[in-house]
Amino acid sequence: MASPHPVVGEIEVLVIGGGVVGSCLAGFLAEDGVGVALIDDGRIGGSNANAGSLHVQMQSRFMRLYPQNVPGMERQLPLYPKGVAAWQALEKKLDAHFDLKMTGGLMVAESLDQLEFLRVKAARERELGLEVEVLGRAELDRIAPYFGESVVGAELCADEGKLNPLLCNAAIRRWILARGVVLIEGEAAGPIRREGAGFVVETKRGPIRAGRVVLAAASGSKALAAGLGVAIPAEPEPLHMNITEPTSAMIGHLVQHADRMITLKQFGTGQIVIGGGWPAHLAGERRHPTVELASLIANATLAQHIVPRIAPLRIIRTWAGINTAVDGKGVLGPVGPVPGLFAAIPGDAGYTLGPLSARLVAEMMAGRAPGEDMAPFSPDRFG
């Protein structure tokens, strides 16, 4: 029989995955008086590579690439404004500075066809409860006079914003440590097996026995769940990002495009983050998210086309992270066939939904009503 893990051999709840969802969930459980350990393998992935967009409106990129997921995206859409509110509440609760700014989001169009797409999309989003409007170029120039000549209009979603993930992640880490969460970093977890009413989670330094286990490892949860006979079709989507040198205030909004892969936002420190879903790839045995030169060139070229004033700025860093795609909805709550096993995977734009998803799962684990109909997000929907 292997010796137990030297840091924590037995714990009430083990959360696997130390991104924003797993960390916030561990913090909420600890505040409930639950004994919690959080284990993370330390790989660059979602939360520690996130670019800081607070998305609310449906992202055109996801609609184009995954049309089969649009019904799921629409079902989850009402959670996004609540997700942004959860970030605001967390910043206040932790008395921290996230550089969180609610300056609104603009999805720009460069043709009348794209503008018509935005009008149809906005109409549907209003039916689902979002406050959005479509602006012509003259209206757009009054609030965002930084776009290139090709832009003909945009959809405005006032509830969108941005934050600095470096500040957020550090503040959340301090919070959970202060609440007594046992943090095990740089160690992979799994496989997992049942033992009595609980679980044994294997690690290289010995097994950890836990009464309950939460899978919060985004796409990494798929293999862990499969080992227990549970299907969670969470797939990794490696994506490319860049950041420029600091400059004077230029871009106030979170900027997206109706038909092309671009996001732009400017931190309070002046750097402009350029992303939007250009592909990266997973390299090597550890499947490290790795940048691609073609994505860097295409992403930077498109950025200066949309906002010409970006052109003189130097890109000081480029990196890749991982988005997790499921079926347009999060995977949140108890896994029915495996009592004591929970999933906490927010799905697309997971950083926006991170604290809210964690709160919803924490409420269910505590036996309290989460305040949302969680049936559409149940892990059991995959059979």
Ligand SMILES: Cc1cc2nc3c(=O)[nH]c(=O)nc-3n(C[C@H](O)[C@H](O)[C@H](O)COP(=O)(O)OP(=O)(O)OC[C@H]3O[C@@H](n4cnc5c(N)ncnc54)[C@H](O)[C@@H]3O)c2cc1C
Contents of the next structure:
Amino acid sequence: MASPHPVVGEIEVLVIGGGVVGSCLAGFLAEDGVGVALIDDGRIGGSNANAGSLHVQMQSRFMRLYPQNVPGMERQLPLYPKGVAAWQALEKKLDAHFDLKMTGGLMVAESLDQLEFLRVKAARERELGLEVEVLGRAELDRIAPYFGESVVGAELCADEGKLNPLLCNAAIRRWILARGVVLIEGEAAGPIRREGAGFVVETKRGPIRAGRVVLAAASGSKALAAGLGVAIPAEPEPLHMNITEPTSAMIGHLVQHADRMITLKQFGTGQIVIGGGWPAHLAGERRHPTVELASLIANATLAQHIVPRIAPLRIIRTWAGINTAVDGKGVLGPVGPVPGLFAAIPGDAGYTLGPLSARLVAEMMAGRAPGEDMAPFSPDRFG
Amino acid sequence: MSGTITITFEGEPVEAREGESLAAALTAHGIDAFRTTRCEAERGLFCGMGVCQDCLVEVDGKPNQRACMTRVDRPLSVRREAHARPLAPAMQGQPPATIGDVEVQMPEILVIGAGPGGLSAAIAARRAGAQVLVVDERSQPGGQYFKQLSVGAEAGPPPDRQHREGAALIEEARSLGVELRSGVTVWGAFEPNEFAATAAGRPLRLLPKAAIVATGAYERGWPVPGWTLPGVMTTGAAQTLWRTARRLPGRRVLIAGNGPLNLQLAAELIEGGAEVPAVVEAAPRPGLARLGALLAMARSSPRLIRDGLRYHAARRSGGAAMVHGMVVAGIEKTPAGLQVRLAPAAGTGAERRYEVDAVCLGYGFEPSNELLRALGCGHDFDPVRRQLVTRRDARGLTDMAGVYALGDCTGLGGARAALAEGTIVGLAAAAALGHAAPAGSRAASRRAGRDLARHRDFQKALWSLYAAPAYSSKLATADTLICRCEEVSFGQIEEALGEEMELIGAVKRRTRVGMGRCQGRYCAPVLDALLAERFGRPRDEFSGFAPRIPVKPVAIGDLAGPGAG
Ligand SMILES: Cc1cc2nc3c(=O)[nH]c(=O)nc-3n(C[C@H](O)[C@H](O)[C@H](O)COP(=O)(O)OP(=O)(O)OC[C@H]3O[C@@H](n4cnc5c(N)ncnc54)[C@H](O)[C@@H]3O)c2cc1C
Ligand code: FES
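Okay, that's the form predicted on its own, but what's the structure of the form predicted together with the named molecule?
What follows is the entire complex, opening with the chain shown before.
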């Protein structure tokens, strides 16, 4: 038998995947006094690539792309405001600066049809408990005087906002290091096999024995689960992002579109971040998330169409990251058929839901009631 | 193309020479601070070749324009660029574009970079019957070595032999029917063999059958206290001022670095009337033991040795001292200009100080391999030259089908080697596309092979002669900037490394090092070496920052510009 992993031969809980969910979960468990190791292979997952939008209203992109998921999205909707609150609580708890701003989100319409779509959507969201309203152009100009001529109105969701993932990830990392989480970075984990009441997880530097294992590896969780005979249909979705050079503060809101793929906002650095789900691809043997010219052109030129004054700004960097798509809902909690195995994969807009998802799973692992009906998010639903 | 044009800078008139760069015109009028940063530090001309992004100014209301790449061809109205200046309101954006709207050019062979290597490859491929398009970001072909005069003859001494040789090469390419496009910035490379560029404010897609990447090199950073001050620039930047615009970087100029280019600059600036107190070379004074290297060089390239002796003679007669074994350890701004502190390159010893108006730093080169890396071409780390070398076969073919590379962007070799390589690669690329070898091409290829071998020998001997210790972070203090763009200091990086951050990407996300406009060109090699030293991480093709598109910033409006027509 191979000699054990040099850093942690044995550990109570091994969390696989060091994105926002895995990191926060490791931190919460460590605060419960559990011995935790966190292993991450250093690929560009969603947490390192995402745009820092705090989404609350239903994203038109997902409604269009996956109409079959709309019921799941509606089921998950009440979690989003709680997800945002969890971020606020975490910022306070860590006494950190996340550049978190609750300036509200605007989903713009460029035609009366689109405005009507927003009206219907807003009515449904209000039924589900969100605070949203639809604004005409004149009202819009009062709060957001930067839109181009073609915009006729927008849905305003006051509970949306943004934060800077770079600041959040660094603060979370400091927190969990201080709490004694053992970090194993730049190393892939798997396959996993059961041994006695626990697990053996193979890594390049030797096996890790763990009492319990959490799959927080986003789309990477699918293969790890499959190795244990469990189906978790988490698929990688490489997405494209752009960032410009800085300009003075001008766009306060998180901006989206009723019918086109875009998210646009401004960081505290003054830089404008443009994304919205344009595709990238996984290139070469290393399956490195890689940008596509078509996405860059369409994404950036759509941005200047909606906010014309950004046209002279230069894009200084683009990148691609791997998002994870399941069925619109999170996969959170114990994996029934494999005692000791847990899943922690957030739903759409998973960065928003990161700390909350981690907390819910941490509660379940500690045997406490999470204060939320977790049945809809059970990993066992895929059968 | 002679004559003067009156431009304004912050409302004050400035007489510029028609055709020169905005940076040259401003420098000649004693203006060296072009912009202020987020921390309200002043910055000016540094690289002089469009990569550092420190020379940004506002031109006719358009923000963030590089003064070094902006040609004065009309009465420009120029303002200092301030950090994050507000944008002018606009109501009407252009309609959103898709990739289908973008103008496409499909040359048989695309050559990126119109330096000696690119031009020579274009000529060879064209002679073999291939249809060739050469694009280059600068306003004139010639690259770094064969830069042409851009101002009228009355501005200074007539073109020298190096100018004339370049002009002849450009003329040869043109007369053979090579299409030469200047002012085309290639900012993206995508698999397979797709390139994205902007030209005159419009996007352009280049889809060649084969591409020859000859994008050259840029000068290494030298992060010591004060290296970001206006008036501190690269040797190449100063040389561009003189060789294209007959302008001097200052009245009194200290030149420091490692390698023979610094000597040539000294000779040129002295010819132009500057006072050069010293040329400071990091390598120790060559003793008798190095005679062998000198002899080898004289055998392989007598002409370059003659040039070297000529530069030395000019330096001596201009009163510039030759200081060996010392490096620039810090620069401070004083009421009179800049005070430069020199320290021994190895170990301890007495320091020296100079008071000057400008400092030129020439501490070697880094290959401009961003496009090759973005395409996924393989590279290996060369521990001797401390840089990446592109993996390719004897004919310049990389490990990506249809992508060739040559010259300095593949690992430094100098202009002569690039010229010889160009012939071999140009012929090979044409042959691979089915063009029959033209008469005499075998002989030409053999001759180029011999030349290349000779120049490689020359380079090897040269670098043994100029062997000097690498940059050491001991030269940096806690507040010395490692990342010029994001103003990340050595102390901040140390702090991140103290948090057990071993992955360069993690340090980048934690500190913002390398997240700025220059895409980490200056900080990545320093940081990479630091991580290798600290954590014993091997340096390889994946150890720097992952390559990112755009390799040069691109304005959103330039992407939306109507393509066809
Ligand atoms: C470009 C982009 C923009 C986005 N924008 C937003 C936004 O604005 N707002 C929002 O709320 N959400 C956004 N998202 C979604 C959000 O980022 C993700 O849902 C969220 O980061 C998921 O967190 P995670 O911890 O589950 O997974 P990730 O952050 O993906 O982390 C998983 C980690 O596990 C590692 N891993 C995988 N397999 C293994 C293995 N076998 N061994 C070791 N390590 C492994 C991966 O390398 C990765 O580091 C965006 C996503 C992308 C890609
Ligand atoms: S000096 Fe102009 S970009 Fe470097």
